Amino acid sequence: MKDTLTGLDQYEVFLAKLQKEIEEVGDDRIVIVYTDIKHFKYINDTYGYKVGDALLEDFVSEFMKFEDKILCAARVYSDNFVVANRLSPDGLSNEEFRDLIYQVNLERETKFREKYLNSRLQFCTGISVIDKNSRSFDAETAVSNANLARKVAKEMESDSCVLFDQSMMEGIKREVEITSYIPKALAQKEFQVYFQPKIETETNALIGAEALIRWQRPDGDFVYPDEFIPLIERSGQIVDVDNYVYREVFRFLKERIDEGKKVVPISVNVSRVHLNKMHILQYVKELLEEFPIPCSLVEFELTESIYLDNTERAVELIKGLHKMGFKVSMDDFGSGYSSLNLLSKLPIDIIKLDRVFLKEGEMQENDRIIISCVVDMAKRLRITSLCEGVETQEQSAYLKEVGCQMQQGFYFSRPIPQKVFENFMEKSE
């Protein structure tokens, strides 16, 4: 049986063929290559399914140029493909084969980016190897290992092709440990909301803050966001953690208002997972009923990648938040390659220039020019500009020179616990 779009084997047929090859592997090696197209959904959403299908057909045509070296190939689903090759004992090493696939991916990316007008197009590939020492692996395990390596590649910025090794299984165990503990951590209030101040450039006054999650275990050890955030995004638990942050921020602001104390707008982050079911709008509405506060005191930050993953849903969410009276910002602006195109489509209020614009050490002329142009463009579009990652007086002074309206970074303050932030607010009056 064949896939109707690509003409490749259906996945079940592929597994049967691969299993037979594994049982007869001998001294050769069987290499399983699992690839998907990063941001493929953006292609479908932006250019339509006809273009998306054409891209998939072109992709298959590219790797089938090596048909004489392919044992079997299948489209697993959507833009996910798996191919099995045979390597002789005296042929390329596993690492050399990985390097070869990496170079082939780069060539394909360059070719397809030109054809499909999408500079973010990227192939993410995982590779697993079966030899006579691991022939006890069945076909599904071999593909699963390659798929796991692909997932690792997809999370990496520097490498889009990864060779499976057993240590990745330890990462899976750690992921299961963390995700299974999340409900208990929430119930025991192990999560804390920290605040990183935002400063008005012209006056150096405190003008707001960003709410950030921190996790401290009962033994006092911290689990750092870089470790647990990607895991709970994959598991979907990020929605529960985000909702916890939203509730804490609403509660914090309401208590300050009731006590007649100073408040400033607080921004909260929105994970891409919220776009799947859009329950966030109902939850925020319920929070407003429980903690009635001015909506001008809460801002929702969506990363640039969220807009790229599902522009239609992102616009729907922005409009829903605007209707309630909240502001919306684009976080990590400039971290991708389609920012300018997005600005013309999205009704956002604030852009947060990614810290990539502020290199370590002395600012280079090219960086200055880019920042100046982005800030000027934001003004013309009537969008407020904020630059994050400010760490030096020189950077801060330049942002003032070019008219960037707000700043955030270690130069002013690291993320700080609620009590420390309250003192920060009191001193800023």
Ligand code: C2E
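Definition used throughout: the rigid core is the maximal C-alpha set that superposes within 1.5 Å between two forms. Only a predicted model underlies this, so the values are computations on that prediction, with no experimental measurement involved. Numbering follows the first chain given and starts at 1. First, how it differs from the form predicted in complex with the named molecule.
- Residue 51 is among the residues whose C-alpha shifts by 2 Å or more between the two forms once the rigid core is aligned.
- Core-aligned CA deviation for residue 82 between the two forms: 2 Å or greater.
- After fitting the larger rigid piece on its C-alpha atoms, the remaining smaller piece is found rotated by 28 degrees between the two forms.
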Given for the second form:
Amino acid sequence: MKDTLTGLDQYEVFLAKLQKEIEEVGDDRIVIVYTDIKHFKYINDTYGYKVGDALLEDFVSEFMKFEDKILCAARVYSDNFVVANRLSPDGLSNEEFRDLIYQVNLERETKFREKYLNSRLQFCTGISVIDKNSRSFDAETAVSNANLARKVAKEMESDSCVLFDQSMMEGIKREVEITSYIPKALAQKEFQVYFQPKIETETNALIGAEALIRWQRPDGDFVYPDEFIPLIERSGQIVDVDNYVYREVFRFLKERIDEGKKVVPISVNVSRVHLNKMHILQYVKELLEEFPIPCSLVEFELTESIYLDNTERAVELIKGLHKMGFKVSMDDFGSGYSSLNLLSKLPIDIIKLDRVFLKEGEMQENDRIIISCVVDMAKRLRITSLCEGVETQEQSAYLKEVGCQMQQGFYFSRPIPQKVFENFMEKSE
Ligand code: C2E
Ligand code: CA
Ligand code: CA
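Switching forms now, from the form predicted alone to the form predicted in complex with the named molecule, please provide the structure.
Shown next: the complete complex, the earlier chain at its head.
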């Protein structure tokens, strides 16, 4: 049975053939090459399916040039192809084979980009190898390993060809372990909100704090946000976790106000995932009904990259938050592809300079210049500036010199638990 468009084997037929090859391979290795065409959808959408189909056929005829070395090949679905090759023990090493495919991909890309007028077209390839030690593998596992390596390749900007290794499975296991545990962790209140003070440069007074999530497992181990947040962003669970943080912050502020105690504005982080759902405005409205507090006490931090993902949606969200009376800041400014242009386009109140500007050791002249320019520009645009990651007296003094209004960093305080932060607040004037 053949695939009608490409004339290749159907995937089931391919698997059966591959299984047979695995059983008969002897001392040779079988290499599974799984390739996907990045931005293929764009070709279909822009030029239509006819051109898309032509590209797929072209792609197949390109790799069939190596027919004498190919054991079997199939289209898995859409623009996903899999090819099995045999390598003899004294042939190319696995790494050399990967480098060869990488070169082939580069050549194909150049050719296809010209032909199909799409400069973004790219091939992503994952490779898995069956050798003496992995003979027990079945065909399906071998393909799924290559596919996993392909996904890793797709996430990387620079390398379009990745060799599978067992550690990728460990990563997946950890991801499944974490994401399947999140609902329980929420229910068991394993998450805690920590607070990192923000200081006014001019007076050294406490003028706010950022709420940062902490996760302590029942065995006492901390899982840090840098590890679990990217995972739960992929699964979408970040929305529940963020909402939990917002609720804790509103509850905390309301309790302090009711007790007549001192309060300062608290900022919370907004994951990019909220942008797709936009339930955040409704949720915050409900929180305000449950915990009526002045909106000037809460600020929402949106990372720079959110704005770049979808500027229109981001503007919509900022406007919605503004309408309710909240402040909005641009987080991590300078960490990615900052666009200065963006600053003038967006109605933000505060810009948070990323800690990349404050590297370890003495401050570099270039960083000084950039900081002073950004602060200056923010001032002219009437945007408040805050610098994150301040760790030394030298850095803090320089920020004062250039007129950066607020600072946050280990130099003043690490993120601290609620009770400790309450003491911090009481002690500050
Ligand atoms: P972020 O929003 O840029 O938060 C600041 C991070 O910098 C925090 O890391 C903080 O502990 C760290 N930091 C603060 N001062 C210093 C310093 O002087 N030196 C150094 N080296 N680091 C400093 P943390 O708490 O591990 O959070 C990492 C990231 O995870 C955050 O980056 C934020 O993007 C995300 N995150 C944390 N909590 C939440 C949350 O509740 N919701 C969402 N969506 N993201 C969160
Ligand atoms: Ca932040
Ligand atoms: Ca930040």
